[in-house]
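Take a look at this one chain, the form predicted on its own, written out in structure tokens.
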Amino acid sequence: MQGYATVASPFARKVRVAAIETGQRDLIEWRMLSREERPEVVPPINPLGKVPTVLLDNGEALYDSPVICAYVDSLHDGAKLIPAEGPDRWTVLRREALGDGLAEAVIAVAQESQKSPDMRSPRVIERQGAKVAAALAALDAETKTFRDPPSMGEIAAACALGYMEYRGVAADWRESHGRLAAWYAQILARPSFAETMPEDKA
């Protein structure tokens, strides 16, 4: 199975972490794309042009990250990252959506902030920054119910936090969200997170 991603994508990192956490480290052969390669390589496989995209051995493409993670989780017989049924399933999926939403808001803030001052929209930064703040507050309040080992919800949240720090958005979040910061420091010690830490700006 071939995967396409960029080094920094928090959504691709989610999939990579999920594969490691489920004992399927080598399930997907990843091709890390540059910014220049992505618009050439991905759209013929995924009409949305987004990463991660995974091409199955039968030629079918899977996207985006929640679908790929659910597929990865379906291929092993161990404890599932996404419960099959009951209230826990919906808690995990909702928390995954919260983590993904945080990542999307961080991306929007980072992209807007990188524009020249005359092209930058303070309203966009303010609106998306408010989403970042609200998501952080919600995750901080939920920390006491986080799972160990992590479910797909915690994985999504941690990948979003990693990307947020990588891009320098909400730089002081650890001081104002102590419970979440303590949990994040612990999860970073897991091999799945240590091995997938982005190293280069991309």
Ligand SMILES: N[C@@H](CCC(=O)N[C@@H](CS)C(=O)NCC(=O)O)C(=O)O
The other form holds:
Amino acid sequence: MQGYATVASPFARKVRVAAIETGQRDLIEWRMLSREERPEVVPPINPLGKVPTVLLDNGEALYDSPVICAYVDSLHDGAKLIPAEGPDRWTVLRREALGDGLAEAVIAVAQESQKSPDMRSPRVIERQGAKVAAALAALDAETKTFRDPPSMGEIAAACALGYMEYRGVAADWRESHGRLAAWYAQILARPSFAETMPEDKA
Ligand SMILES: N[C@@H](CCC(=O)N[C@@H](CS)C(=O)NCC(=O)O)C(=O)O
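Same protein, different state: after the form predicted on its own, show the form predicted together with the ligand.
Whole complex next, starting from this chain.
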């Protein structure tokens, strides 16, 4: 299966981590796109033009990251990242949505902050920054219920935190969210996270 990603995308990282965590490291052959390549390469496969997108061997495209992660999780017989049923299923999926929402708010803050001062909207930065703060507080409060090994919910949360640090948004979050910070330091030691850490600014 062919995958399309950018090196820093927290959503693509979720899929890469999910594949490694489920023992399917080589399931997806990734093509890492530059910012310039993405709008050329992705729209013919995914009308939304976003990464991650994967192309199945039968020619069908899958997006977005929750769908691809669920697909990856359906392809192995080990412990599932997304419980098949019961209350835990909904907790995991809701936590994945919280992690994804944090990443989306971080992207919005970073993009707005990069604009020249005359084009920048302080209101957007304030509104999206408030979402970042609220998501961090929620994750910190529920750290005690996080699963080990991580479910899809914790994977999404950690990928969002990684992207937040990569972009320098809420730079002092570790000081004010001690439980979440301690958990995050531990999850970073997992091979799946170490191998997918975004390094180059993109
Ligand atoms: N909800 C989507 C979000 C994907 C997303 O926003 N990807 C960004 C990169 S991090 C992207 O491709 N942006 C390009 C665009 O919006 O045109 C998912 O979970 O996959």
